[in-house]
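Let's start with one chain on its own, the form predicted on its own, as structure tokens.
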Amino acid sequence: MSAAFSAPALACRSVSFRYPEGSQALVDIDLAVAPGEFVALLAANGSGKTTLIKVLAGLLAPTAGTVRIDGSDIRQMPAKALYRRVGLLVQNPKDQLFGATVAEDVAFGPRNLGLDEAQVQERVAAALAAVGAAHLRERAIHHLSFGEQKRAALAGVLAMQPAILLLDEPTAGMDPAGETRMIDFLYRLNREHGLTVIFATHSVDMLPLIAHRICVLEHGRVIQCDAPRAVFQAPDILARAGLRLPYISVLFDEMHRHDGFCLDRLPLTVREARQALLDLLAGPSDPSAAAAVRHG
């Protein structure tokens, strides 16, 4: 855990599942994270990502091993409680959906917390202003489309306010627009409002522009957790976890084995790569020494 952080929101120790039928789907998971982090589960489909952000919600109890919020073991948390605290995004938006219009489904959650209906339009409003759906409130949730019921669903979520979100795959089936809004709306949750924000996913481009630390998950077992940087620096661990670099990332990896260009690092995002292309690009004074930076 990166020194900037502070004791664990969230914390699994030791963590297994192992389904009914007799499938292990976790192994032997640690994991803590800190207050405000934003922690990336990446993993190929079938590696139990889905399931561990499962268990952390408590949907599902370990079959070893204890997940823990603030310290106080979920399993021994009432569920009103436990979810006042964790919030959670599922991958199909309709296994969430059920009110008649998008303003009804969000308040259903503020309404069974208890409060008054003020304070329940309040935590609507503010939900959907937070997703930029204010203006489908009324719309009915059989005439949304898929990237516009992913944001009722996520307002539902923050209308109860947790401090943890989880998200399982938040922008699997997503138009790259309606992805790009996903991500900077999970963002700004995390950077501006302090959401402790754990997700799981098996896309790798826009992690580096969001996550504090990615997680690889292979067959159930972490088998690498450490900031972007150091985690894309390992692509033979990618490779065995059926995961890739992120396509900036390949891209000038093909330059460099291929066209001879000499790079200190991979960059990881467009704004990297466009520095090393303006650096590359401007070389040394010495056009001999321009043309060994070139070729290496």
Second form
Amino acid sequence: MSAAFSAPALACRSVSFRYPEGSQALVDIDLAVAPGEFVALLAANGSGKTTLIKVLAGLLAPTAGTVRIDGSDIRQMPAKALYRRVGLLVQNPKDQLFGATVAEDVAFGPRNLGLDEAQVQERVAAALAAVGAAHLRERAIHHLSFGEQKRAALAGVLAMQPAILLLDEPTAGMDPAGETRMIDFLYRLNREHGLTVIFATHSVDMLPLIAHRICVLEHGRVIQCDAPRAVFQAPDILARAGLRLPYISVLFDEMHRHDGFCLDRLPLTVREARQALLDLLAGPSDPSAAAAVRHG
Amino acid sequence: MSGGFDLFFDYFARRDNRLRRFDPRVKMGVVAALFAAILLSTRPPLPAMVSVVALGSLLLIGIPLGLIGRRLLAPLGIVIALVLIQGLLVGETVLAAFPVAGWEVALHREGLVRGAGMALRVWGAFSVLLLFSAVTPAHEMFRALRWCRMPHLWVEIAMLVYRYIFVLLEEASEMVAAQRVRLGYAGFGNGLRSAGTLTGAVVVRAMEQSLRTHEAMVARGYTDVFPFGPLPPMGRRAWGALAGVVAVVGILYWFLERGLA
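Next, give the form predicted in complex with the partner chain, keeping in mind that what was shown is the form predicted on its own.
Up next: the whole complex, starting with the chain shown before.
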């Protein structure tokens, strides 16, 4: 955990989970997430991301270990208290949207919290406005596009005003513009509104932009959990987990391996890559030093 | 979506028109009055007139004729079965007789007339229902049902069923497309096998979907009671409209049933 963060908002200790048919989905997971932290659970398909998210949300009871929210064991917490703190966005919005209209669906959670109708409507309007879906308010769910369904589902979660947001592949199936919007939105929720975000994904390219920490899962175990720069400096661990470096880093890694480019550190984002290229092109004033930069 | 799946699309119910703008409770009240009048009618004019007006209104608000026709296929089956059963089993005046597997089967005049009367009532009631569903979005119907003191659980189930009809239709439509491009419906035998597989797969998907949806509901604080919002009170104008239309239905009933007798 980064030194900037305090006591954990969510912590799981020695958590294991085995499905009734016998497959071991999670093995001895230890994870502590500080308030306001953005943690990515990075793993290939079938590595236990969704199971871990469901265990953290209290939907699956771990076969061993405990999950604590603000120090309380979630198994001891009443549902209302738990879901006031924790919001879950599932991968497929179809699973999450069941209201006859978008507004009714978004109102579902606040009404379950027992709020009066004025507060419910206030939250519905605010959540829809936040995700840019105010115009979808009276639309039927089955008349929405996939991207609109994702936004409506997120509004439904935000209307609960959770402090911890669990997201299971929130950008899966979205077009590049939608993906960028979603990432930008989650970034703002985390950095500006202080929401703790736990984000399961196998998409590596945008994580260096947003995550404080990346936990790599392989066969239900956390094999690395560190800041993005540290995680992406170990491509062999990523490869073992069926993952890769961000594309921009792959390019520089190839240049380093095959063309002798010498870099202090691998750029992880387009901005960093651009700066690295500009530095290389500007080069040192001494030609021999420039050659040394180029050829390591 | 294709292959008949558009049959269930409710986008017309959301288009603006005069009937759409009426309070759904007024419309539901009118439907109930029309149903009662049709069920109590003993002569053809009332159900026939109601059917013509309802189907004409559907055309006037811009529902395509083809879609109306496809939606009428369901009651058409009932209507044909009613007329045939009554024609074969009731009455004495033989209109036509023909042998079927060594049996002499006869169609009777009295039975056909009785069957036609029943069929006309089915047709009339279905036309009313079709018009109601074409001018009232589902969420407004659910609100109206709650206002009518329909049990909470029924409305909750109806709401979830309504939502997941479309989810499962979409799934089924995708599966049919996947079967079709691999020649799943080439030939009668193949078609039967594919349809059987499709049915089984849809049932399994429905089960899986229900589990996932329940999880998502629990994660938003669901504790086995669906929280509905408050119901707005029905205004004076709406009450007036309801009373007016019900009175017109009553007068029509009296005139067509008694006045013409």
